[in-house]
Structures are given as structure tokens and as C-alpha cells.
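Encoded as C-alpha cells, the following chain is the form predicted on its own, with no partner shown.
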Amino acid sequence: MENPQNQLKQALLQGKRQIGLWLTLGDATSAEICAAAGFDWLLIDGEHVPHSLDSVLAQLRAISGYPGTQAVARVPSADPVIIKQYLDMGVQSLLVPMVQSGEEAAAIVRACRYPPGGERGVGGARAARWGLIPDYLHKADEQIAIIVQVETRQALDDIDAIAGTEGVDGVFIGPADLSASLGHLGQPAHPDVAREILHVIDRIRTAGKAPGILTRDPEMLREATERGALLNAVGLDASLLAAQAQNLAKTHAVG
């Protein structure tokens, strides 16, 4: 058994965009119906969403029924425990949040990777399926995908080199937490943060990086993917179910 290949990390590579979707509700069922919508990518949210690993590792195996969407997690910290554990259990494209330096990023890189690149420890478990793919060990590295997720001011003033790190393969934008630490809390839009936004995708891009974001906002969308915004979340499962239940109750209200 061959390992399976990162079609995400290879689509960034190449520069080819990918349209993504959160997903908050922690369920696999919900995971199910949101891989075969077609998206190119679904976020498993292990950061906000109350998940155990058990719940991490169903959403994982829902969604690798459908080859066409690549399954990317959002591990809680950049505790390399954590991280061992994500990527034991398959996950090939890791983003880690609030990443505030180069050598944060650097560190996040080194949990990722085997010695003597790295200090993952060696365990393999569902990754290797379970000795099934006997090289596992010596080819796990390259198909990794290591997203680091930039949010606040201190971040931004380190971007250069947080972008500049040898095994990152893209930096992702956090407009929520981002807009808080610019002093416009519960502002994602507002034209400080958009500004912010725009220069930080040029700069990744200098770097030669993929740029990455999360906007339900359309005009800040085209404006990122103008700028070369390439790994692209566009929505959250549980807005869409909120939205759309409102909008049914409201048609069928009665009186």
C-alpha cells in the first residue's frame, strides 16, 4: 500500500486555488453531506468546537469516502503532543492557530517531521495503516501539509519570517481574531483589518507561500483571491444550517 498523496498540498503548489468550508457542528454526518457538496477542502475545527479525537478521527474517515475533498484540521494549540496525535491519525494538511513568530513556526515544522528533520515521535498508528504502507515512516514527510495561521498584530509584524519558514506551506488569515487585536473586535470587515489583510497576502505571496482565509464576506473574498489568495474558506456549517432554518421558519411562519 502506497501512501496516499496530499492532492491539497500539490493544488498549492501548483498555484491552483482551492474552495474550502468550515466545519463547527463536530459531526460526521454533517461532514458526509458537506464533503459531497463538492468543496475542494473541509476544516475539521479542533481549536473552537468541543471535539475529542474520537470525533476528529469519524469526521476524517466520513470525509475519505470522497476523494475529490481533502480534509484539513485545526489542531487546538501548537502542542507537539497534540500534533503527533492529529497526524497519527491521518491527517495530512495540519493548520495551527495563533502562530506569532518564525520561530513558532519553525518549532511547528519540527513537531510535523520525523528525525532527523524533525522530532515527531514515531508511533504511525491509523497514518501508517497500521504497517500496511511499510515506508510510512520515510515518506510521511513530504506529503504533510503544514498551515500556520497568522491573527494578531504581533504576527503581522513577523510575517516575513513566519512566512519565510523551510517546511511551511502556507499562512492563513484569521480576519476574526485578527480585526480583535486590531481594535476593531466583531469588525472582520472593516477597512483597517481589509487593509492589513491584502499587504499580509502580498507579503506571503513574496515569500512564496500560499495565502489562506477565512471570509463569508464576498467583496474581501474577490479582493484576496485577486491578490492571490489560494486556500480559500468561504463558509461554516453551522451559519449555513442557522441561515437557511431561519429562513424556512420565517417563509412558513404563521400569523
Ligand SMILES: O=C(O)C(=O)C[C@H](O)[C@@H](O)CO
Second form
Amino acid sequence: MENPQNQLKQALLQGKRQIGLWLTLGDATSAEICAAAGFDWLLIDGEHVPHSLDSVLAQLRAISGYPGTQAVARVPSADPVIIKQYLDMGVQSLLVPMVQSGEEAAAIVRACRYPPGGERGVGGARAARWGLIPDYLHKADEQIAIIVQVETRQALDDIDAIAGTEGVDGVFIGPADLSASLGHLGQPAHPDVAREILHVIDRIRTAGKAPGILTRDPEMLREATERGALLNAVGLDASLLAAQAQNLAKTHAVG
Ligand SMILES: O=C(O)C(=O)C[C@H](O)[C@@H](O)CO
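Structure of the form predicted together with this ligand, please, following the form predicted on its own?
Shown next: the complete complex, the earlier chain at its head.
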């Protein structure tokens, strides 16, 4: 059995834009429904969703039945122990929130790599198909995509160091937190925020890394894409369900 190729990482290296959806329901069936819908990637959100490791694993398994759709998982924090658990479950594309400096980005890269290049602990696990992938320990690092999230003023101030960190594959902008940090809480499309986002995309591209963003704002999506954003999440599962459910209820409301 071969170590699975990370198709998302390959696509980003080739400069191919990838369209994704944020999974916030924490449920394997809804993850599978979204995988069947045909997105290039789905984000299993371990930061804001009340997940257990088991529910992350169940979603990974559900998505793995759809080879055209890649799973990305967001850890709750940059804790190396949690990163190790996600990687051991078979996550190959990792999103790490709230990265503030080049030093933090370098520590995340070390947490994702086996010695001597890093500090990932060694354990037989699903990632290695319980020992059935020959030489997994020597093949794992190259298939892991490390995507760090910048979403504060402090991170923007160190963007060149963060994006320039060896081993970082992509830098993902979080407009909700960034707008809060820039003094525009709840206004991710505020012109000041939009200006910073486009500038950051330029810096990420200059560092030779893949820029990414979650935005439901069509104008922001268009501008970010034109500037070179490659990893573009365009919606959230819960919001889709909420909007459609409300529409249907309104359509059939009596009285
Ligand atoms: O700051 C952001 O934007 C993100 O990191 C994404 C949010 O966490 C997501 O939950 C949508 O609001």
C-alpha cells in the first residue's frame, strides 16, 4: 500500500485554484453530502466546532470516499500534541489558526515533521495504515501540506517571515478575525480590511506560497482570486442549511 499522494498540495504547487466549503456541523453524513457536491476541498473545523477526535475521524473517512474532494482539517490551536493526533488520524492537509510570527510558523513545521527535520512523535496509526504503508516514516513529511492562518494585526506585521518559513505551503487569511483585530468587528468586507487582505495576498505570493481565504463576499472573492488566491473557501455548511431552511419555511408559511 502506498502513502496517499496529497492532491491538494500538488494542485497548489501547480497554481491550480481550489474551491472549498467550511464544515461546521461536525457530522460525517453532512460532510459526505458536501463531498458528493463536488468541492475540491472541505475544511473540517476543529477550532470553533465542538469536535471530538472521533468526529473528526468520521468526517475524514466520509470524505475519503470521494477522491475528487480533499479534506483539510483545522486544529484548535498550534499545540504539537494536537497536531500529532490529527496527523496520526490521517490528516494530510492541516490548517493552523492564529499564527502570529515566523517563529510560530517554524514551530508548526517542526511539529509536522519526523526527526531529524522535526519533532513529530512516532506512533503506528491510521496515517500509516497501521504499518501497511512501507517506510511511512520516511515518506510522510513530503505529503503533508502545512497551511497557517493569519488573522491579526500582529500576524500582518510579520507576514514576510510567516509566509517565508520553509515548510509552510500556504497562508490562509481569516477575514472574520482579521476584521476584529483591525477594529472592524463583524465587518469582514470593510474597505480597510479588504485593502489589507489584498496586500497580504501579494506578500504571500512574493514568498512563493499559496494564498487562501474564506469569503462569502462575491466582490472580495473576485478581487482575491485576481490577486492570486488559490485556496478559496466560498461558504459554510451551517449557513447553507440555515438559509435554505428559512427560505423554505417562509415560502410555505401560513398566515
Ligand atoms: O477569521 C476567519 O474568517 C476564520 O478563521 C473563519 C471563521 O473561523 C469561520 O468560522 C467563519 O466565520
